[in-house]
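Here's a solo chain for you in structure tokens, the form predicted alone.
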Amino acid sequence: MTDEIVIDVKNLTKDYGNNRGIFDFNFQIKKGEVVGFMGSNGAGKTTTIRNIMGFLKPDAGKITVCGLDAWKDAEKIKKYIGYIPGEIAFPDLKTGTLFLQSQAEFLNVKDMSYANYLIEKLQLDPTANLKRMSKGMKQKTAVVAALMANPDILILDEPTTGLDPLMRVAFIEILEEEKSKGKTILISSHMYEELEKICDRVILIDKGKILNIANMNEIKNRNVVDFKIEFNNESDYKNFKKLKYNVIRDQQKYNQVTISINKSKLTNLFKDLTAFDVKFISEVKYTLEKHFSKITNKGGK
């Protein structure tokens, strides 16, 4: 990654009244970083990658791609582009081979070599009837598609809807891949461990305002740890409690804390429980639904 941008949304809003549509968004994507949406559905997720590829202008704000402005320079910015979009419309043709040659005749993409590559990562038969293929052979297809020309940015909007759990991990191993070559990645997605495996940064989005943008190498990475004990007598669990550690969960009937703790503190603790008669000690992982979950009941504070 580089301090490069290339990406760079500025005061957008897209607003269809009554609330609805995205208000005031700002954030910059660098060259070769990895950046995810999260939000429910609604929340503006794909409204905002529909301006960023120029097929909606905003009604405020600008966003510029290489420099280009998302809305003027609309053709122009696709050649950089790889782009899975949220619904899947294909041209009227029989098979997906003969989408996938019209691709590669339209992108002037003359070695197939990447895109047999691709065909047999996802397993897919692109001889298939281009209509009558299930959601999963038809988002394989447009993986294929957006990825065969080898392009500098890939703006992927949903990417795993309809693939069956192997496939997600195939598909993520080539986001991988992708990521290693340089690639500047924007990807939106319901599902957190996608964002978590493959993101350098994570977009919360919520009713059209970004909530938060989350450091996964903070997330992965912060100074404290979590910790859950439980003892076996109950005399433990309360003389522990007055040895006053940040206890973010209690749960009495289980004679059960979750403690907070820097890590710097760590011998300390593991020093204080040999007194103690402890049943187990488990950390509890920080995850990216655990840092948003945080910040959704907070009020996006």
Given for the second form:
Amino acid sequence: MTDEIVIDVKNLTKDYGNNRGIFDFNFQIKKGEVVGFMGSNGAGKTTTIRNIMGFLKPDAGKITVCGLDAWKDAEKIKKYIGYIPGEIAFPDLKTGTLFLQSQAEFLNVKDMSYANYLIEKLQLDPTANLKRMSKGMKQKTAVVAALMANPDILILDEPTTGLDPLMRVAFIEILEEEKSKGKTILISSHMYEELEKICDRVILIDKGKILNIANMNEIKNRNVVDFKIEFNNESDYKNFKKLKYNVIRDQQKYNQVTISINKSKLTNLFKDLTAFDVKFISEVKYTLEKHFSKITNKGGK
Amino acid sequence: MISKPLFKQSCKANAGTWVFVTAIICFMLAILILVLGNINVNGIRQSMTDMFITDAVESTIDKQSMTYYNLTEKALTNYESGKNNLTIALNLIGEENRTQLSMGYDSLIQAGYTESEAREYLTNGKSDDEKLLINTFISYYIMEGNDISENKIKDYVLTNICNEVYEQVKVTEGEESANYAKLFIVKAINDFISSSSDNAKEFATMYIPQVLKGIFYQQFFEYNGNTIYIKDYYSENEISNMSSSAIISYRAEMDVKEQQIRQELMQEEGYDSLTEEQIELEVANRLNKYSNQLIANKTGTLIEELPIEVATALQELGAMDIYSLVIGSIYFRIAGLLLPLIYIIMTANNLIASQVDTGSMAYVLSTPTKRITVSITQMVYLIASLFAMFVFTTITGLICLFIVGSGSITISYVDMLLFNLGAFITTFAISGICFLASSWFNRSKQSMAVGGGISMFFLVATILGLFGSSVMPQAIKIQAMDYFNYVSLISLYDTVAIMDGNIKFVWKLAILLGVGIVTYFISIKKFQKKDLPL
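Taking the form predicted alone as the starting point, write out the structure of the form predicted in complex with its partner chain.
Below, the chain from earlier opens the complete complex, with every other chain and molecule after it.
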């Protein structure tokens, strides 16, 4: 990852009225970075992506992609972008093969070897009739179409919807491969696990506003760990609580506590625990979902 | 400016509809031309025309026969009686008196008297009968001198009668006809003299048909802008027979009427005080009036007897050009336009709005393809496909015209080319409107509703307007429906002007061309600027 900024969104506003739309978006995506858009339906993920693609004209603000204005030079920025639209509808062509050939012509792609590799990887049968394809098949075809020109930037609007869990894994693998090649990826989803896996940063959008931009590094490598500890008898439970650990959740009914502890103090914890009759101890993982729910709860208050 | 893969895509996506529509409109045109060209669609029309023409010819023959019979019969009768009366009068005066009168008249004229003064002087103090005799003689003397041989008398009477005929005809028919009538009568009287007949009526009955058949056979007249030769319709014998029967029936009616008039006269007051001559004069007068009426009645054509509106309607129907109506106004402006319009509505929508609505346009615009390139490519496809469509109908039309031959069909090859060119420009203009709707709206149903709605409105207005247009015969025309023509763009495609060779169709097509150019231009501008939900 370099510091070169590939996508720069400044004060982007697209107002559809009635508080719908997106308002004053600001974020930057660096070269080689994988950024996720997180948000419920109607939050503004697709609108943002359409603005970046130059399909919509911003009401205010400016988007530059590789130094080019996304609206004015819409066709120029497409040289660097591979795009999977949120709604999959193909042109009126007979088979997937014809469609991919046509896309190759649009993209001026002569060498189909990478496309064929993708087809194999996704186990796609492109000779099938485009209109009779299942949603998953269509999605795979769209993935191939977006990636076959080997673009520097990938903009993917909910690319995994319709894929079965196995294919989702295959797709994530492909993305990781692209990431390792230094591609910049912008991916929207409403599934935390997907974004957790590949993203460097995740932008949380709700009701047209950016609530938080989470750095996955910080979430994955926190110096604080949460443990859930249950004791076999009540006296141990009470005695443990007397030690000055940071209890974040207390369930007396089960003789259970959840504590938050700095990683450097882990040895101390285990030393202390040897004195008690512990039923079980487990780490409570800090996920993106937790992180965001914390933020939205705060926001809600 | 044109994206090759997009053009290919559009071709593949819309080829089915295009082939279907093109095949059907070519088939329709072929059937129309071949069927219309090979069966006699003008059968009823032709028989109507024939009926009007034969009616006109027959009434002309009847009228002329009766008129000439009447004229000739009177002239011959007058000639007979005139000759007899003159001979009697000259003999009554006696040779001595004639010599005295002629010398007296000559010396009076030499002494400077005018003709009327001389007559006044010579008849002074004479009885009325004597005055009449003297005047008759002087008139004769001025013309023929003292010679009272039979030939001279014949000449004198002949000349007088001919002059009478001339004056009489000149009043009603003009100088030319009068001169002709005069010559005709001279010949008739000479023929009468040289014939063995001594009955004027019998002679005229025989004589007129014989003379007229030769004249009529060569005659022609104008009917609805066409020159009609009577010889194309009747042989000389037929003309002669028609003439004879017209004269015979005329004579019979006149005889009956004469009896009637005499009886009426006897019933009238003061009949007893009338002299024989006065009675004859009165009878002749009344008969003469009746004769004119009779000739007019007998010779009125069928068309003249109808109310004027009906007559015009029938004549129009006869003069109507079925081919230009069916091919020009019905096929090219309505029937043959329907399917191309449906093609336009569907295709224009498919090319832009439908792709934006479903989102498949995203695949085109996520490649380095400019929006203007997309617009122009789709526009070129739409226009080119329409052009190709009409190239096929043109070829079909020309081949079919060639097969049926130019004889029976009034549409020329040039007309066929112009019809197709006009149809292409019309569809170009309408496709512009549909393309604009397609570029304007993001929803297929809106684009279809607006583009299709406007196009179909034009077509329906043209269908309704047809009933008020000038090509509809008066009999079924509804004038008020002409208003529909003012609200339909298709009215600017003036097939009637093309058929008539009227150059005004050019500027009308130029307007259509303008409509197309403007709507396509706005379409491209709009698509460049608008938000696309892709």
